[in-house]
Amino acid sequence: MFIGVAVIAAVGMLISAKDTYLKLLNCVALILLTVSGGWTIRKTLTQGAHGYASGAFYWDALSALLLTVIVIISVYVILYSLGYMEREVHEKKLPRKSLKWYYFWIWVFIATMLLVVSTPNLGIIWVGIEGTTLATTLLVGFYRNKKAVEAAWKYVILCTVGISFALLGTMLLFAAAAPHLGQSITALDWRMLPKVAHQLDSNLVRLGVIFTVVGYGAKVGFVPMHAWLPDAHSQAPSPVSALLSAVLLNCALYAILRWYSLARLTTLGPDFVGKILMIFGLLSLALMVGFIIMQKDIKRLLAYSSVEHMGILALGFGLGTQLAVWGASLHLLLHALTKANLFVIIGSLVQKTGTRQIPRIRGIFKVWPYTGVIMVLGLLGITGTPPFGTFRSELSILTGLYKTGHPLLGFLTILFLTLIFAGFLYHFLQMLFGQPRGRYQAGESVSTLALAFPLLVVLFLGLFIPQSLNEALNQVVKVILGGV
């Protein structure tokens, strides 16, 4: 059971901070996580939704999509962490004894996210999301300097306020469902709720939906609740930033999608929560244009990009057509792969140059050509440039907008995406070319190109969608639009 693997791995990390021990234990844990998680994903997609431990744990196609993202990105990020954190110790940015706590909190973080996508209960999903806040607060402030501690405080306060709203929304849903499903935890079971959806008090559900979307939306990073995100991403160790952007935001969005699929079946109809998501989506896209174009800090630039992509996902899911939801489901996977890669390669770049300031980074192609190649691929992938898969997924969402009679919304989305592309192009071209500023140690191993593997997957999925993946995405669409 992968949650047990993550918990045992977390406890095991506290035994020793020796490099050999941490590498061995992490590799064993990652193998077990991949095998157990992969088995569950395969069974879910080939045999349908199924449970474990009398239904206490339950997975359907939507759960499997998020579980896939968690497993792939966790493996990628922890393998990268083994070298990255050793370099931090070698450069005396961290004491060696802190490494065991780093891996402890990483595995606790992974365990809480695995819980979120493995429970059929909306109340326990809330507990899991709150658990991610506790684990990641200590990771955001891991360097213990003034800026890191301030970012951690900002993160925990804003997310705690948000999660309190989500708790209030969950309690309102319980009040609406308890007369029909009983005064027990079953009243928050997303497998049972669709059966009584039309009998739920619409006023309680309406308030519950608003509180929940706003509450979890703070964790997703929707504008205007996104203020924690750039500070947390810029101050956390780069592997942690990758996990935050590629996985945590999607887990919070997953909680909203469970509410979304339920609310569509109530007397509120499919449009109520869809319109809320589309408003947040458009706001998130629009506001990020200025922040991305004017940005000087490379990690904050990637953080604002994550807000933008959460906006794209909100538009796609909120639109609620089969094509748009299919595109949004694919985009969720592709954004996770692309953003994790960018945070990893930028993390290495920041280690080499000692700065996050874009104007101070020049001439990457001259001193680190392999890093430059990966950055170009990352630039094309994150901006949805053809033939990358992100272009295909964004095109599906845009087509959905025009087909459903939203030409103005489609035009604005294209306009914002074009301006964001121009902003990214401007920043990345500055860093890739010109004369290096500083005495850097030139040259790097060809093995650096291995970091580009997720981007090659994104490129491949832009050229060809395997039938098995298409069928899996169609199953996800059915869950989101069908309610169960």
Given for the second form:
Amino acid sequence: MFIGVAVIAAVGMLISAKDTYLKLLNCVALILLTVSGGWTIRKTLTQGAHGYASGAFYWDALSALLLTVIVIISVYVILYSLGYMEREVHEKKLPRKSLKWYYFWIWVFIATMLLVVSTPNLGIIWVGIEGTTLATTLLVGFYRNKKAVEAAWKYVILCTVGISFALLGTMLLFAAAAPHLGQSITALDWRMLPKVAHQLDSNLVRLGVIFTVVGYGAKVGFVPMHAWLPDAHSQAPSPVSALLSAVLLNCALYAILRWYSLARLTTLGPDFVGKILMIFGLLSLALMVGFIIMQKDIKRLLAYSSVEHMGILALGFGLGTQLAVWGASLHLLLHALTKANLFVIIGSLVQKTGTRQIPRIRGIFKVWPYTGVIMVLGLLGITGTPPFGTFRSELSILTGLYKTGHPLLGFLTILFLTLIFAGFLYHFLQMLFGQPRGRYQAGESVSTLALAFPLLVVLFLGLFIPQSLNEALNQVVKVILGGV
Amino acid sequence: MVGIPENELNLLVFVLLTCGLCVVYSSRVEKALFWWTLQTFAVSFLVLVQGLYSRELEVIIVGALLLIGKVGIIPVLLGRVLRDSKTEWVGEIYLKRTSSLVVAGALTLIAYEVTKPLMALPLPGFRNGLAVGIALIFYGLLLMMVRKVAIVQVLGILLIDNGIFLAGFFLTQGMPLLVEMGSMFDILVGIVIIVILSRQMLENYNSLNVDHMRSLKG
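Now show me the form predicted in complex with the partner chain; what you just gave was the form predicted on its own.
In what comes next, the whole complex appears, and the chain from above leads the way.
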């Protein structure tokens, strides 16, 4: 199905690097991906969890949420890539024949992420997440210059070490579950595990959970394992950064969430993992304040903002109340949309100005008014300003904090969010106004505005949440909290 | 569970530990690679013998795959990059070889201490194996911190991988075949990609010294 579509598309990309061929093949693949993915999402949400190939692939509401994010962002980013990479070739930053490798790795990357959210097995999830690291390493180092190679090296080394801890964690869980479920692959099945959850040895599960959260956490970018993230995001081609930030981090978080919903049911109780997640969340949020305010590189700024948002998500999910998890699930979707849009628009900006340094970009409104408008929308969206949907989701998490008797945490979170808002405002206003530096080719077509589509969705969801989405999110909450 | 007799098992575990220490003590990358290969050979031997004793086809398949993939392909790939880069010295920073050996010894003791709470579960004969697995993970981390040649850092990852494999083997007597194959495939592809990256590193910096890579900050 869609995993097959992605794999076939990846192989197909290698045949030729001709512009028309790549465009045609990508469009066909995207249509097939949307149709098959959309069909699965719809079936999951209307008829409940269901499997395929006698349960080897399985989707429930949580997988459907992630699947939605992957499909939407993949379509958006690849459509954008078609033009972006063509311009890069045109400006002689890349040889034409490297294009086919670009699309090959992008589709392998998408295929591994689809695998992660389609399997009911914690072991295969691990294989998939490690697969995403490998698929993206060469994309991060795609420009092959010194900085790109350095970023790719740090990325592959840090993430591989991190992920190997998650493997150890998975093995510990297997050791705990095998006596109850047998020495077979079912012992890592997240459909079977909850049934025996309270019988699992708590020593093994505790160690397993710690290793796993730290391991996948390195991939999510929790502080202090976030060091690879700004390097990778800033050096990769912009469409790749968009995919990394908007989808990959969420996929790693998805792996943690599967463990979280399982560990809540064991004798460790719901609080144990929740507290770990909240600590990571708050740490990530707190440290990012400084990095965001002091930042000079626009793409690193966005990367740090992703760490911040993963922190917010960890806080929301870790809190584990109905409202907070609902908010975090919504936020996961909205952050993906907003961040993909921002990386895309900033990518175009960097391509046009030829610099990533914030102090050297000035007067965008004068030169490219449409880009400016989208940047303002993006600024408001990413900082969670009303009436954007991100405001609603962040508010749910904050309300959750206050309601469960964590007023201090709530206060700190609001403080950090406000400071980050101030930092973003400072950087963006500088870039938007003032005198343009350097001679730029002014003017752009109205079609640029089409790029803002995801942001408009975020805006719409801030004003009105359709009944169907609300129900879907409630299903997600049910999956994560597991009937507690 | 039917398995290797206790004494032979301890001998094998001793070989594994010694190889790990030798990797830490090596002053030349080539030697370190050799000791790692020997260690991985011992790991596959252990798995194969265990599979033969207990007559489990899955375990034998895993052992054979280990032998082909990690003892066969990885050392050849890494060895080639080494020859092309003309790197010999492992690049000691913070700790010289002798002091790192002392630290590794201390880490081994810690590994025994850490695995104590898990001892109630697996068979008593597996105690050494599990502790040595954890110790190898520590050695890997140590190596990555105190050496600055890229290939030695990769050896660190490979040591960690061996350690995790061992710990997993003694904890669970073998993960499901599908997961084992998946993780083995991942590590193989990973090494291929790392080799490609180190070639790009050679093109850019003309050396495999990670000291050059300090430009990305803040």
